[in-house]
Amino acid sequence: MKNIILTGDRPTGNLHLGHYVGSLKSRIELQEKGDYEKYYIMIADTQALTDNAKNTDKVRNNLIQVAIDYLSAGIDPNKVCIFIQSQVPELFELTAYFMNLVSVSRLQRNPTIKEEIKQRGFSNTLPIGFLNYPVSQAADILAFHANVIPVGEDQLPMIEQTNEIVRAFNNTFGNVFDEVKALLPKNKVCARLPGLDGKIKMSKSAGNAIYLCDDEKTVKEKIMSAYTDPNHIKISDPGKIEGNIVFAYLDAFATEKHFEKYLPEYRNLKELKSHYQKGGLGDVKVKLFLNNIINELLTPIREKRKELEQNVDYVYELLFKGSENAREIAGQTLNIVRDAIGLNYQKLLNKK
């Protein structure tokens, strides 16, 4: 059986380079390989409300922006079903059934949830919906019997929790679901792209990201202010590669073709790093090289985005059509689950 792929994003802001290298790029590559039975991308607006319940405008406004980011980057709606989570109510019934198979203490031990609770400063104000995020995500995946999930490494605990729910459900009600596997970026830097400020992760909430929608000037300003080696004061000073954000981004994006085009005095990244470590290479030159690479990547995305922004109704129509298709499949799964649990009362009545 071919793979069924599902992935998605919370619409709390435009997508950034971390999203691109962490999952979006691999989504496009998977799309073009065509080695799958079905392919779903979900815009998780309901999950976004778990920490934005009093700011629904933010979620609603960003939903269309995320959809445009997908299409601009190369997601093809003829090959991929893009849908809105809130428009598939079957997901929430499935979540309710799964909630009975997971303890509160297990959710509290989830490393991803623990970290995000800490980042948001939740204590006694922790919403139940936020704590329940892993269960909801499991329902999103299993509703479509997805078995391949392209994610960044920070989402691995969520995949583990999904598989725990699969085992718990199957052990209780019979074999209905198969375990799933995460598809991580091959480049380790891409799995968790650091923020421009040197923090562990590029994120929308931290304000340390380069967005796919950023214009050329904004990208340059951000790159020129990126964290490097604070002790590399003079060009002649030896510089450190470790913890240097510019070189981390070059690890993620630079190719030999980029050197041929923008920095021909070096054959590859290894030579550039060696020169920087010895001394004699300034941060400005390296940053300008990175700027050329990133703007080359983003230029066609920006152009496509301009076209789509002029036809937002078309984007909404795609989302509504995708949501209808997703609801049909999720409904089929829900009927199977009701049968397994013993809650399909209409079928029991027909048997009599």
Given for the second form:
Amino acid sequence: MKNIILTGDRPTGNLHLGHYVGSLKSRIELQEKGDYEKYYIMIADTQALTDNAKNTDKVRNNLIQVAIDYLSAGIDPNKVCIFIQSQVPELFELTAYFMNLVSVSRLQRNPTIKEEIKQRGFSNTLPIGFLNYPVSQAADILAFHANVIPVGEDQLPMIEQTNEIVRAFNNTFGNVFDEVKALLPKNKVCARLPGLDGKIKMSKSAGNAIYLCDDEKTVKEKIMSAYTDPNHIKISDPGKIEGNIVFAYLDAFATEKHFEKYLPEYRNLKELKSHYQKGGLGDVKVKLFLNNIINELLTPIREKRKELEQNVDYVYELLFKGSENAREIAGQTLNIVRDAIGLNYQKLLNKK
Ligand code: ATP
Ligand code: MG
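Return one more block: the form predicted in complex with ligand ATP, after the form predicted alone shown previously.
Below: every chain and molecule of the assembly, starting with the one above.
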């Protein structure tokens, strides 16, 4: 079976380094490898509304921002169908059928949902739509018969939920869907890049991110403020690597080439870490090294972004065209699903 790839992001803010290492980088690698039949990237605006119902401007404005981030980072619209979730209403019909196959308590046990409910302060105000978004996400994936889903670690419970729905649907209505597979980054720290505060994962909604569109000055300020080891006060003090965000980012981004170019007195990260742990290496030196690496990555992305910002209509047109294509495929799946469930009333008419 050839691969059908689907992945996406919520338009709740610009994309950040967590998106880059967690998903965007492997999306671009998959695109370049070309080993797929179809490849979709969805901007999940309807999902974003589930915790932004009164903040519709935020979602509306960030749609184009996320699309520009994709194209600036190297997603090629000739190879990938980029579409807008809300413009494919077939997804919501499919969600409605799936909702009957999942219990409320199952959704309440989803660990990512649990953490996000806490983070957003939902207690008695939890919207049904928010609790239900894993079901809607299953519809997004299965409407396209996607089987490869490049995601960060926080999405694993959603993939598990999708596969439960596949089994429940097939058991109830006959074999229509195949199980799907998450594609996680190999490097553990990339699957859940921590935020600058060192507390939770880097996230648009938590205000702890370095964005792909941040300018050089902002990136430097953010890196200089990143959480390190609070007990590493004097340069001569031994420092801790565990929980040290700057080293987590180096784990995710630093290569030996970076050492050659920016910090030749060390050969690799192992040597740098060991000096830090022994004492005698200051945070500022490590942070400036990280700053060079991140700016090297972001400079070409920023330049491409500038061009695209002059041509926003072109980006919207791409999204509209992508959404039309997506509607056609999702519509075909829905015909099969309605048939399987028995909602094919036209057939009854033809019998008479
Ligand atoms: P929000 O706070 O609005 O939920 P987010 O920053 O979590 O936004 P999403 O749009 O929910 O971003 O996630 C899009 C994709 O990026 C998902 O595949 C998710 O797993 C991945 N991702 C998000 N944050 C990280 C991170 N810190 N590390 C690795 N992958 C991440
Ligand atoms: Mg998220």
